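One chain comes next, on its own, written out as structure tokens in the form predicted on its own.
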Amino acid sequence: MARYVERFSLAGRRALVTGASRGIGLEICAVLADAGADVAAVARDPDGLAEARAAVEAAGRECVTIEADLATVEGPRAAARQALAHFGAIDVLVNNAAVSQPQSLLETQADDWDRTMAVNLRAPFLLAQVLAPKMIERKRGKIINVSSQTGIVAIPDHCAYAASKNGLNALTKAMTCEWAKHDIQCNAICPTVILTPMGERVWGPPEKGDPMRAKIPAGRFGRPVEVADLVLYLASPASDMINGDTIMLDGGYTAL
């Protein structure tokens, strides 16, 4: 095997990806298989959930499907204890789960604000901190938390779900401060806008998007594979000098 082959590799690896039914956490699922890893995929849809374990199993890994609410407190917890029963520990952890409800400032309702908040930034946490114990007792891990741009420039229409993400990069660097010295690395990755089902949602009408896709450099948007080949990196052996970091993928939107 080639070096460069194994500072990518996550062989004998177990990674955790919340959000795993669709989009970029069904794409981080097949890449993290392709890589070597076995995977715990967290998600509400078993249709979806089935799927992930289709394509981490298509690659020869080993795949546990667990199903969870993670705008609850207990579902997160429950998420971690049962991934940790099945595989004894957990080397990565994908935080990739993300909910979005476009509203202005002024039409925001506290029940949205609430629920964004749960998902996006309550739920990393407390997945955090039941899996980290047992990191922290092997001294190896990786927490990948998939964050946006708009964690670091504002969107109109965006407040729950900037002021989310702007949290989880401030997470990320909390527990790099805390974790980095059991050889625990901790990124953040803040993409632009990326074609998943709830990226066309938001951003298929071209009355939308256009103005956006306009606003980035590279002239369009990104794709479910582009955040996936990066989570990979950072799950790698190849990124460990990189900790605390909030990772731009996003076409060059915030260069300007």
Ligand code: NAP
Contents of the next structure:
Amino acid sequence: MARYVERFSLAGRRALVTGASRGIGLEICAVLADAGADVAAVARDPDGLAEARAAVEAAGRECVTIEADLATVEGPRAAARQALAHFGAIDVLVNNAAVSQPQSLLETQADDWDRTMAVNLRAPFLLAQVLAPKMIERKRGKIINVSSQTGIVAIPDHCAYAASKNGLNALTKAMTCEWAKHDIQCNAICPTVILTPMGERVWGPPEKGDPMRAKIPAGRFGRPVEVADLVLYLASPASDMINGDTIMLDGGYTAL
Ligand code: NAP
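Right, and the form predicted in complex with this ligand of this protein, after the form predicted on its own?
So here's everything in the complex, that chain up top.
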């Protein structure tokens, strides 16, 4: 049995992380690189991607930055192909990019619904479709879908987002059903509010944030590094028997 540091190590692994330009995705890039992974960082904002590259290189690892619009059909496919062309193979896919546009059910427009589904649900499917064949061939792969507490329990003004995240949880199980036999593990993480640009935008105003925080037994919102640490565990050999799971990272919100 390898020492525990080896079971949690990503030395020699290559990870593709979407939504790498800020917030949780940027932190995931830094943590995975710190654990030994090279990283393909995907987003639209070149300045944010430059930050991701700096974080990965500061850990002594290689980073390729890939500008892609994940709302399109071709964007995720091209990003996955570019990462494969650069690294030869991808061991870890982290589907982290998402959009959230709080609106009541009655206000939500069809275009907003479609865009939310495209980025939050279709892009993870398309990325996995391009990357999985090589994982199957190599009999090794980790797919980690950053979902949401809202994919498990509803809150007002998040109908498209909640439906997309619930769909992502179902997609995670579908991946496990088909790919577990190829030694690929697929899991979803469901965080509560995390203090990122998205979290601040939606929950920053005290009239919205305070009642939400009061419902979290831990009494606080989460931090990006707390999500990144769970991503690291799910990306590492230490978690090889965990498959098809949706893991809450919610300070106890759904325990009530
Ligand atoms: P964020 O700060 O808004 O960052 C979102 C990331 O997604 C950015 O890097 C953005 O990059 C990328 N993105 C959005 N639309 C894109 C598009 N069309 N094409 C390519 N990339 C796109 O969000 P976050 O808070 O870090 O959230 C990360 C993940 O955690 C998401 O899946 C979110 O649903 C989940 N989550 C967050 C919270 C929270 O409270 N923050 C709670 C539960 C779950 P560009 O703009 O550069 O393209």
